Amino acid sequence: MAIRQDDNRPSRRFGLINLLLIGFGVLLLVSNFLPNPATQVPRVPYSLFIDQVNSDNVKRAYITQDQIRYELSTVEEGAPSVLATTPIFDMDLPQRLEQHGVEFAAAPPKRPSFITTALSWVVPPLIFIVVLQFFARRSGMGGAQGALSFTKSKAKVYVPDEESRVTFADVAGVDEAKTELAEIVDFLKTPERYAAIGARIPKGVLLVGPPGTGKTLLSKAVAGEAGVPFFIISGSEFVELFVGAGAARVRDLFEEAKKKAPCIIFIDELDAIGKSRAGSMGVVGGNDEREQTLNQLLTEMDGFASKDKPVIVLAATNQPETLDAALLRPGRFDRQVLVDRPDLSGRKMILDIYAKKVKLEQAVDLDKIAQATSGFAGADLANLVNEAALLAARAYRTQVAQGDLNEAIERVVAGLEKKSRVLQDDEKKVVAFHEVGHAIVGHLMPGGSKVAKISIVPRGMSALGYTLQLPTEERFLNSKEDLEGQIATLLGGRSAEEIVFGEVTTGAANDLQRATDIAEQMVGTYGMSETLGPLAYDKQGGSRFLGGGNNPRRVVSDATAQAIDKEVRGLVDQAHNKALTILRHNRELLESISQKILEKEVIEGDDLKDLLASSTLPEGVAA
């Protein structure tokens, strides 16, 4: 899509008008400041002025805190008659001029020309009045980048061509959204037929989903199809710091579409302006500028329909939960369309669509990477290709080949890898058993994954080895005894640990924590507690679609807080107790996979699977 600007050039004439003001102005403002000769008077030393007052000489005399001009009672030909002097502490004068009979008395204020009035209330509003059209014709010039543009529409305006146009083909793994969609093409296209039935086609669209999963390459489809111009700005680009400012940046984009109807609005990140009114401190109501905003798009979005020009206005947001109950109702965004994390046909579909535009080998199979990348959206499978790309180049290759894509898929999961962090032999041995044992257990627990690779060397921040699993089928719902197995799995290096070493160290704490909460979720949100019952005794808190962060307790009473404690200690207990009985069982095969580890820091493909493949669980453990 091409951008199209407006290029719109102030008049040189009235600029050099407007300057010539400027420089006329400060001329006269100097000019006040200046000294006028003709009213200058000679000043004299004190002393000299107290002998012409002994001597009789002094007529009359005027007095001020700064100054003491006096008049002469008898004057040399050709010598002032007026001079000056400058007062010093002296509480004698007063009697000294009245005993000589000189009249004397505070000086008058100094009244000011009317030239200098006339300039002291013209001058000034002139000049703001000149400098601000300058700033205000540089606005104009300077588009949304002006200095006093803060009231204008950031938006910017893409208007489809053939060579950088976005079609619903660019767009995979969202199927479900591309067919709600096309509704919203087809009435751009072909408004009239839907006028002559009398629908009603809806006036906003939100699109929501995690992040990466192609909300706003969606809405540029639509553009596309529909070959109609396209406005795309950001929820935080209507908020300012001057109150008002981002509702006037509403309307001067709403009118901006009205001249170039039928077009599409895109507001990325509605969440931002759009969140509910009554989310801040408890109450309804207020005068901020957030809320302002919210209320001019609410506004807007009553008003701007038109059957003969229709503007669609298109949103997407991360946190749906969170915005304002007027935002949703019919007639404004009245259609949500879910753009979700793609399956795995969709992934592959993505895989092909960014595989295009990278040189792979004819060996490539897009169908394995796809289904190990399993929960990844669609940007993640973008980055993954341009990781893979990045490698082949690194090494000085034409293609890219499987094992790129594969050591991408470890680079994106796992960070890169640490060489430079050297471990000392006995943690390097702690670290090949920690893992071997999670392999091992991984290998033997129920559930839709395979372990793939076992590796000692350091990756991202804190990680000193990795056991790496990948789904072996696409899997929505999890059984009590697949959550079971995946805490045994994780519990399964720190059973490693006590079994060999007969000591834990710090280096299970990220599996510790992530097995006990998988086992408050069975307790407090699957109910899969007998004890408990089908009852949820956590708040879903925080937002579906950015991790959601804790979920906090609801308020229940001591003995029942105590008895999920209880619940969740026994679920991690047994499933520690499940990996201990397994590696014990075990025991030669740890050490014999730990020892082969140790010499070569990484074992994957069909040798982990031989040497897995010898593993069994003990009578009594249930897989």
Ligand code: ADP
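Numbering follows the first chain given and starts at 1. This is a predicted model, so every value here is computed, not measured. Between two forms, the rigid core is defined as the largest C-alpha subset superposing within 1.5 Å. What changes on going to the form predicted in complex with adenosine-5'-diphosphate:
Core-superposed comparison between the two forms: CA of V436 displaced by 2 Å or more. Core-superposed comparison between the two forms: the C-alpha position of D252 differs by less than 2 Å. In the core-superposed comparison between the two forms, H100 has its Cα shifted by at least 2 Å.
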The other form holds:
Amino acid sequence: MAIRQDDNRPSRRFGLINLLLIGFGVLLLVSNFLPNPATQVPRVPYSLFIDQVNSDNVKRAYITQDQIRYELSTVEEGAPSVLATTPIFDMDLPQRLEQHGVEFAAAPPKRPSFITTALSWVVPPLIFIVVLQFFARRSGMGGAQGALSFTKSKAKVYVPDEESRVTFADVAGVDEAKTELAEIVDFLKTPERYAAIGARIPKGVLLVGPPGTGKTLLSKAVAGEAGVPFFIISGSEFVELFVGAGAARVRDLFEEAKKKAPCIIFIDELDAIGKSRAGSMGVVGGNDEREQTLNQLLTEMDGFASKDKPVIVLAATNQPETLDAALLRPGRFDRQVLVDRPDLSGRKMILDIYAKKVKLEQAVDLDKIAQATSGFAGADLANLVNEAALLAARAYRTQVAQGDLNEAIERVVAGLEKKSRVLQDDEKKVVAFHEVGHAIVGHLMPGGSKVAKISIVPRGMSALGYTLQLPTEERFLNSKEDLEGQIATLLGGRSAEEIVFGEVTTGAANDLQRATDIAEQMVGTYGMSETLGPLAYDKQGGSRFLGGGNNPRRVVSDATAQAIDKEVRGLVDQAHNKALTILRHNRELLESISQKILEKEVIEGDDLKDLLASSTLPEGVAA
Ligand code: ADP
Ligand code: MG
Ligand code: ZN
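Form predicted on its own already given; the form predicted in complex with adenosine-5'-diphosphate follows:
Expanding to the full complex; the earlier chain stays at the top.
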């Protein structure tokens, strides 16, 4: 698609004209203050002038507002005959002059020339405008658009053209969303058919899903498939600086869109304006503005209802639970399309799309890559293929190999390798035991994941080492035992530190966070607690797939709240004990694998499998 941004940057020539005008104005001003050489006559005190009048020595006088010029009747040799003086306020002067027979006249009131008048009207406003423009250009928030056009919508318009068109073929792994949106394409293409039967074309479709799953891409594909213009704007761009500007922008945007109908308006990050009005109470500042913007949006959506020229509003958010209920009512965003992270086959299809854009070795097995990238969103997969291509290019190879893709997975998972971050020897030892602790417990726990790699090479900003667990099969359901196993595995790192060093470090914070989250979900969401029964204590805000975390609890009695906390605590404690028991039982193995990893930094594949094979469950501990 060709991108075109509404651009009213003043042209360079216009700037030049401005400059000339300013120069001219300044000249005019300065010229007023320059003495006029033609009027240079000797100046004398006023008292002398009066003396001369009194002694009948003045022949004639010419009086203006700021000087009196007069001619003497008799002068000494060489002295000037014409003199000037500065008038003072003197009511008696005409009488006195008359008495002494002086011929006198006053200058007519000064008439500024037409040009001066015109310029004095034109130049100051021009200077004002130029200054404004200067600031408009400097307030670069909207690039070309600034203070002068702050109510103009900043929407970019894409008009699909043949070669850069995005279609549904460019989006994979989100088939349900595609099916729903195909219908929208149909509305846009043949609105008559729906109008004829009296059906109301939906106005708003809300795409809901985690970041990077292809919401923006999908909406572009809708425009591409339907062949209609596509206005794209981010919710946060509505809300800026001035109260009321957002509402004006919304109005402007819909105005523009109606001119180009049928078309699509895509509002990214709808939550920036659509946050629940009730829920946002007490947020400091910007509240009024957002509310006005939201109200304007609702009004506009209620307003347009052209049957044969539909304007369809697509919007995206990853926080649907925060949206104002008014947005979700019929006639507004009444359709909601879930765009979730792709499953195994979806990932394979997305990988296929991006693999076509790079040169792959014949032997590359994308199925394996798809298997190892559970939880990746479309954007992560696109990034992964690109990383792999970069790795191959860096090694002066002409094709991407399986190894590049594998390495790229790790990079995407754990951030780029930071060679510069050096661990002290004692730190390295702690990290080694910590990771091996994870690995041994993880190996013995059920849940269909196998430990594929242990590394103590620091990566990214926070991970000092990591244990990579790969699921052997795609799983949608986890049993209670699986989840308990996951918690125990997460606590394995800390438990190993406790056993070997008798103390704990800060390195386990993230593990504990995740372990606690799982335990809380088991009790609050999945109803897996025996004492509390199959009740969902967490309120489901539809955000589970976003990795939720801070779900609000249903209103429960204090006693229940305490019981929940106790259950969560119990689950984590139990898992902790399990991890400790397992690691004490396998203490020798823990030592030997840790020694090995301190030498080699990374253990993976068959080596690791052989090492972990000798681990055993202690008696009385169930897998
Ligand atoms: P979102 O708007 O959901 O955050 P985007 O649509 O901006 O995600 O996705 C970013 C990029 O990731 C896209 O431009 C595309 O290259 C890639 N991508 C994401 N999801 C998919 C998908 N399902 N199929 C193909 N590519 C995808
Ligand atoms: Mg997006
Ligand atoms: Zn850990």
